[in-house]
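In structure tokens, the next block holds one chain alone, the form predicted on its own.
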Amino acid sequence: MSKKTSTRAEQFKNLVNGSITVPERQVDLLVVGALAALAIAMPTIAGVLMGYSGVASNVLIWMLFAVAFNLLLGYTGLLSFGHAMFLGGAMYVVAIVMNQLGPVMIVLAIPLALALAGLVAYGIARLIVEKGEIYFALLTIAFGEVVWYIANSDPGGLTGGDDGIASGLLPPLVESYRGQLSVYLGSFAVDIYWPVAAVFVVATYLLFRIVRSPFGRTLLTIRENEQLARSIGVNTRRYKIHTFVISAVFSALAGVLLVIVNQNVATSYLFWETSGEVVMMTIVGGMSSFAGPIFGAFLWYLGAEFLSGWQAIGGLRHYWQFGFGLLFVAIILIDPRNGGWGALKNSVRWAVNKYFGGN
């Protein structure tokens, strides 16, 4: 029995430390479960943390965002500062087609919103991805306000300028009760977080499969030394190309449940400063990691909702970004490639070996 115990916990020593190899199917198996584990108890989390539940939603569909984006930053080495263009464009979108021609246009809307970003996302990759990296992200930026200004004037009246859209985004079979949404199949009723909630672990898991297959792994390459994947003959720009459509279109699928979530759309979503605020959330969270930007978004929501309520830091609460900035800094300069994810990785091996013995 002992030396059973303790072979059980030399291998759980083995697993934190990432020196036995687990099969892919056991990954799979295992990143599924952890994303509905995080999913299931998310309202739980925010409830205790931020103080209200119904932030779940939001939380997730920023974490689905930061992943979509680390793509392409944390696999291909491409920093983007305006994807806001295709989490804010997709809102417009789904915004758009339901006020002008009705709520139930909603399942002609969320395609089209994912089409638009691909095509979007494919022509400005065309004309940019060979550019460098500055220019690649000052191109980016350029693009991104290109949209914030069309959405600012608003063209025939479709976006509402300044004002944005908030009225007539309710979809068929959902309803609003006391701000809270739900969907109903005749009789049965859920609250919208799940529908949400199931769609961040497919889409999630999804962009894992991604970052594990061949493909995926031909980004590492790229990014670690493009002169030897050309060597190799590697097409670099199509690759790239791709991974900017792939990224763009899964940051306007968060784009799509954003606008159906909290049923209001406005400019500020396709502003720099939105497309800033993902780059923090993934820099903080670790690029060099699939989790790392999940965690980033979690942090960030954590420093918006609790850090920003907490009476006892009195007048301080009202600087919660500037904690965050600071925090940021120090993670440029101390580890930008695992941030704080790995930071959490490393204490958690620390306390295991340190517990059962070893290095």
The other form holds:
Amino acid sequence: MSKKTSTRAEQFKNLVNGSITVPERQVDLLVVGALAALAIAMPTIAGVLMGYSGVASNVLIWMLFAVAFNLLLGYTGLLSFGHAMFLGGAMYVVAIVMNQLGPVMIVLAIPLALALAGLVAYGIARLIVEKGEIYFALLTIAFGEVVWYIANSDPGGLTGGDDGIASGLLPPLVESYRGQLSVYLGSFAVDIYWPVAAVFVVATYLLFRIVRSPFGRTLLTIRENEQLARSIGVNTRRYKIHTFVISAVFSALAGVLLVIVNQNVATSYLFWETSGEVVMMTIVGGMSSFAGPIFGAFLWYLGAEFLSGWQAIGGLRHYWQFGFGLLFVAIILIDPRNGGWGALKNSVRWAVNKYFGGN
Amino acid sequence: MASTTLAGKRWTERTVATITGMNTVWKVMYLLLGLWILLTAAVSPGLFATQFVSGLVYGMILVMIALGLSLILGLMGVINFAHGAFFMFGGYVAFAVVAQLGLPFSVALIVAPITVGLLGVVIERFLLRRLYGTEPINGLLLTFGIALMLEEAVRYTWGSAPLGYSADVFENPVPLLVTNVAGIRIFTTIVGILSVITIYLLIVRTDFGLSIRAGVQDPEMTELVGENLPVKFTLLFFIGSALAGLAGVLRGAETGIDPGMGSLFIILVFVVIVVGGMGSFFGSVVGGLLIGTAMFVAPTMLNALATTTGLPWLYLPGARRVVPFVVMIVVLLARPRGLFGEEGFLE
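Starting from the form predicted on its own shown above, please give the structure in the form predicted together with its partner chain.
Next comes the full complex, this chain leading.
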């Protein structure tokens, strides 16, 4: 009866309000579609809003990094302030292997980087995952700093110290023409952006699947009530360790993409401020939803590229991070869980309800 | 922070008990470490003394920052990420007073801590207080955002380049046994010791300290018997921030200032707090001095080992920066709650 009488407008309203359960397969299709649309639209969006489309691949990579990071913060309630070590660490592994053994060895470097990130994460997690929230955050900073100092001290001339590595990073099949990287398969050439976008869509979808799986649901239980999770038989320690490893491996994947796209790696990628950046993106975007960190990374780049190029605000534009910090502080004070994406969702809901009337 | 951790007698008893109860492996390790230090002192006494004094001064700066952070952490359960930015800001206020306004250094020593303390009060009163009772992570994140904003504001006002200012009479070197030490370093050490004693007496011997400690144990009951806890916490925040500002003035006079110094130091201070034990007063003092001296003495020790054994690769050039983290990981493995930490605090 109700189904028959509900008009399209009402159905739309219910969908927006979240009072209709959508079948899992449709959700999947929707997510893949949305990710693909985002990846396809990003060069245009970047071109219009951020001044040049070359930044698009960086935006996607940071989105992936933020989503991987949010697996810990948003879904498990663990604040890692040292995630740059996985991003930057993977970049260094790839760069060092390619520099020492030749560019062809990238086929070896990528699995090595991912495996190493996973192993290091496992070791660290074993040591610290059961500490309290604040303690955990401090310890992850400290471990991140160790990696930073090691890279900075240039052991055996491998990491290039302060300057990092900026040459010999062109993988086979990829050619650079005026700073534009393209993949050549025979006579067929495609901009490096598209392979990166493909990896982004697949990896982010995988993360989405992890979040929706029983594993991901258990993480939510741990976040909401750890005591309860333990008392219903969940081995919370093991779940946290596994999440840390998964998050580290996906962060490392973002690092691998980043070093290929940017063709350089420097110690700043390992510094704790890089870890801080991903924390800010995630919080500003909203840690309680899957799309939040994606939105946050987008806002960050909007700030970095759009505001810093905005002549109208004069010299202030070099200090856009102050504005982002202000936004961050405001979000922490008002609604630390839902962030910008939550606010956006709420306002859309409000607008739809207003427009279609009714309760 | 329970009163037991503050009582010195219990602490000495515990140290003696720890040494007698230690197993042989650790005794041998401590013995080897002691021999190594003696060897270093014998090989290059002048260098060893200089490095030791430098380490002690550096450690004092760490202690002064860590004390405020540890007080706030132990009493309010908030880890103040902006504490490093307060430290940096203290140096910049001193720069404004000494180099820009042309006032003597002694004025900066008073003005800068008060300015930084007031800034701390504003942040506590209007921002941080809203978050008490919510998840502890929120305080950390909020102060992280504030630290970033403060750093950007300093960058905007004074630029990113390193600056310096004169410390008047404290610039002259003072002869000390086998080495000469800059006056500012002696002065820093004295101020550091004085502030440790002052804070200790404040917490242990005054009514103010008593009510604060009571407030930590049972806030509801303490307020019921008529203590105005929020005001006292704000006052404590003032003291902690002012101490960080004072450390910034002293550090700036010794080596100059730059906007990044806050974020550099806050990480080290986190390590100090983890090593010393979260929320422990003695922990932050001992941890700070330990990390400070280890950072300066360890490279000299490695050097001495390299020269006596004839193995040059033993001298690792970047060792100084990694030492605090190595100490931290060793302490964590051997004693997860830190040297003087209470079991279960914030875990």
